[in-house]
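Only one chain comes next, encoded as structure tokens, the form predicted on its own.
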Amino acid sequence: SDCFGRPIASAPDAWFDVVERHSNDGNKTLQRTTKTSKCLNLGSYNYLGFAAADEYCTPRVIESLKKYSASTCSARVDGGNTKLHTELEELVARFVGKPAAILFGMGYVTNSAIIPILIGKGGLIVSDSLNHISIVNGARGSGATVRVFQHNNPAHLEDVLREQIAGGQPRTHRPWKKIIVIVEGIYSMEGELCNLPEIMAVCKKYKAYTYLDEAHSIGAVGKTGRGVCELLGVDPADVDIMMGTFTKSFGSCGGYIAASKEIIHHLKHACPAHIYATSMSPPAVQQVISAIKVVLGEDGSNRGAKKLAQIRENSNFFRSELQKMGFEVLGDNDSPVMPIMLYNPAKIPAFSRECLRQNVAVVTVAFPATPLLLARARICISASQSREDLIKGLEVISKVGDLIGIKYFPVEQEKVASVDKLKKLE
């Protein structure tokens, strides 16, 4: 239990303060101390570095807090709709390239509450086998028939669609009322990019609707931060439903759905999460507005472009160095999420504790979030981290990897030496 739920005492920037805890009963219970350790942050979703104080965002957030208070204390349809909410919806729609958008106060709820409104009994959901639990729960709660295709495999998706269209609904064999294919832009436990162009081609062929979850990709990938559609050359107009969150790249909370005006109109009149839930906190809304404007360059500077270039450079550098050291690293280039495979569950606490002892904070992932024997440490890279920070993290992870035996591939000495060279150059 000491490897999870660690309290922090500062903003989740490149470095943050982790509260030290102790136990007198073998970690059955943990007591906080007054001491903190300054640790390199390799676990938080802070891809563009907006989670800490920002010269453009923070003053505007403080101003919105004074003007609107911390909460609207009401749902959007009652007294919780401010001009900030409307402005963010319009900005998100423009940013992702869709006609309209709707906001929600929580990323998880965006999936789990929206999917049952889009499809119900008599419909078919075809879901990637490694989709997030919010998608899984939303699909289960919809009442629609759910079929799963092999992870990121367009050929198997086509086989599933062909078989289901030919067979029709269970028992009656009537045609499906609606078919939705659900995928993610970047898979949060794998760090892999979606094979979106091939999947879109299959969906067009069989006239299935597409639902794209860009929680980890919006703002983090693409030349201008517009996600996997921009990165992989897919027209956003071809994707029917685009979902994303404000937690990962924009330093806030909540989520959005971007789609046609007709779909958004329907959601605003039918979705309980919009009708009954308290609206997003105004300062949180302002944080997203300001962050997106920085990314778009509408703050009058080129800081957004620099952040996007930095997250790509940091991610690709860290991934390549880990691979050279002999670690098994999942995912694709440009992805800021890079899982290091541990496999043996006993190595989870060993890796986590030893990294923390050397002032590197990492997130370890175990069952039930992953299969029992596929435990991993999930590294999340930020644009706020310098090359010196990354080299420090690599040095510690390399030492810990040697100590607990998780370098499953041979190490190429001449390649690993590049880290030492870079350190000397710095």
Given for the second form:
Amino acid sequence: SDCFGRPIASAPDAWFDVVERHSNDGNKTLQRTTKTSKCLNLGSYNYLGFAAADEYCTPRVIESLKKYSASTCSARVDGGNTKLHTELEELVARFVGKPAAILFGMGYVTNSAIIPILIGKGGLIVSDSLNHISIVNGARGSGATVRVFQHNNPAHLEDVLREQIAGGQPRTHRPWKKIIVIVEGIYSMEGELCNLPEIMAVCKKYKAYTYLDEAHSIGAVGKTGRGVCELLGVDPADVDIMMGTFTKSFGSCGGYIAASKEIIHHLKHACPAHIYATSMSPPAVQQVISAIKVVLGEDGSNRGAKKLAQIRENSNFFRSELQKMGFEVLGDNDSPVMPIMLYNPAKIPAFSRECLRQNVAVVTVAFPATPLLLARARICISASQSREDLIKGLEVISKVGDLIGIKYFPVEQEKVASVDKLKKLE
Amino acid sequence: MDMALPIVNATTAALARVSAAFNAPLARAVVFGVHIDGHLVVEGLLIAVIVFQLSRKSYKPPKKPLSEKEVDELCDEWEPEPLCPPVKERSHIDPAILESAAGPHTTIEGKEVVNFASANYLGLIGNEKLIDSCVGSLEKYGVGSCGPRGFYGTIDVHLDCEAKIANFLGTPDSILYSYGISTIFSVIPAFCKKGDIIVADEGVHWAVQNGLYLSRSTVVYFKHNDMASLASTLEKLTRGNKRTEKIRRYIVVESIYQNSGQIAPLDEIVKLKEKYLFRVILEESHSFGVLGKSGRGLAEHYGVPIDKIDIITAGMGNALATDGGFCTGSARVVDHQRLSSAGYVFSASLPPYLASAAVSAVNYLEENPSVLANLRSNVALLHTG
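Return the structure block for the form predicted together with its partner chain; the form predicted on its own was the one displayed.
Let's see the whole complex now, leading with the same chain.
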């Protein structure tokens, strides 16, 4: 249990301070010490590097904090709506490519509260088998029938849809009121991209609505950071509802939904999470506004474009090097999330502790987030990591991998030599 | 009588003929040395017919699965409902857009207005110390925490905040959530599972109702803030029902009800809880920092020792002028949530500047208990005026 919940004492940037903990009773309870060690951060969701104080964003955030204070203490409709909120909604809608958007204070709540509003009893939800638990909770809470299709398999989705439309509602066989298909842009435990064009084609053919959860992909993939739609060439107007969070790429908190004007209007008046919950904290809103402006290049510099190029380069480099070293790495190219398979649950603490000892902080995931025998270590690449950081990370992981024996694939010897040459050049 | 005699004669004649037939020499055939009487033949035939009928398969209409073409036709015919109902022009809510902080006075469209809409009970919006601590956090930690609590999202301010709140309330430990309403609807399903019994007040707000629904337990409502109704519900559930002694039982109440503004009588609830052996989950979003001599909430207001209440949750978006929520109780209650509460494990942690704002808000409350007196006199003024 000392592998989870490690406290940090600085911003979750490329290098951060991990607080050391020691335990007197065999890791049952852990006490903090005042010592910290600087480690390379390969675990936090910091895709574009906005996690730490940023030269453009932070002064504006502090200004908005002084103007609007840390919280609005009320729900959006009662008096929590500020100019910043409306500005951000318009900006998000423009960024994603949809007519309108609505904000929420937390990503998890967004999914759990929206799905019951859109569909109720008499509807059908078809969701990918590896969807996040917030989607599962929302689907369960809506009262609609839920069916699962095999991960990223459009053929199976088509089979499920045909069977369900022909069969109708269970027991009464009346036709379904509506069907929503829910997929994610990048799956956080696999690092894979969704097979969006084909799934969209299937949904269009069978007149099902699509809901795309871009929590990990907005801002991180795509030429201008607009997410999976841009990367795979899908027109955002085809996807009915696009959802995303600001926690990962934009270094803030909260979630959004972007859809057509009628749907957003309906959500604003019917969604309890909007009507009863405290609105998003104004400095967090300002952080997202500034971050999106940087990404779009509207702050007058090309830092946004540089960050996007950096993260793409970093992910591809890291993934190819890991594969050359013989690790089993999942995920598609261009995806900043890469799980390294460990398989054996006993190797999880070994990997985690050894890496920490050598000042590299990684995240290990086990049951129940993944199946019992498919434990993995998940690396999240960030735009704020430089090439040297990545090489150091690779070295440490390679050493630890040798020690633990997780290099399941044969190592390509000559490619390893070229990595050494690269180091010497730098 | 005249007709009866011929009928009787006819019947006897028929019977005689039938018995003659049975006693006919044919019937007295000998097969393999066994005497077979005539009636045995009839019985044998009957048995053969019965066995034949039983051994036949029952008639089932043949199953015809839909052909591909039929499925295609059905799919083409099917028309979904629109994703959202059409917009009704009358039901247009246009929330006011604030142009400055939501303090007691705020600016809307250039006009300065008095703000009765925000839940800013202690007036901490715009407080200097709060803002300074936030600025310090922002410069050190950035805005977001970029990860769930289990994966490097635990920043030392979070741990400080949890310790501070636990200290303030007098409980062993507390746990922070990243959003006010997600606190209650993650806590309830973490403890109440299918098959448990929950007795809840009718007037609990949406987030609590959502949590009750997600927990899949049996929920029984009692009349809003009516202790007699609560007592009778508890009595009905436990009397003579052996099963209730073995399953977990909870009472869910709010301290100040968001929908009606009434205060729950905690001392009576605790008495009932001890009599009928239920556990109490108390939702203190609107009373934390407001009720009680030093702002410690409903337990202090009624003079009930805090360890009699099993689980206390609160959202910090009201009196403490930050965002997020917390839950306290005994150490085991809090520890259980660190692994099994959905809103804690699977969601990013609270932004660090909000946690430091919470710490300074609690500090402020500890140092200046006179704000509570101000608050109370204002409330009294509004009530009487």
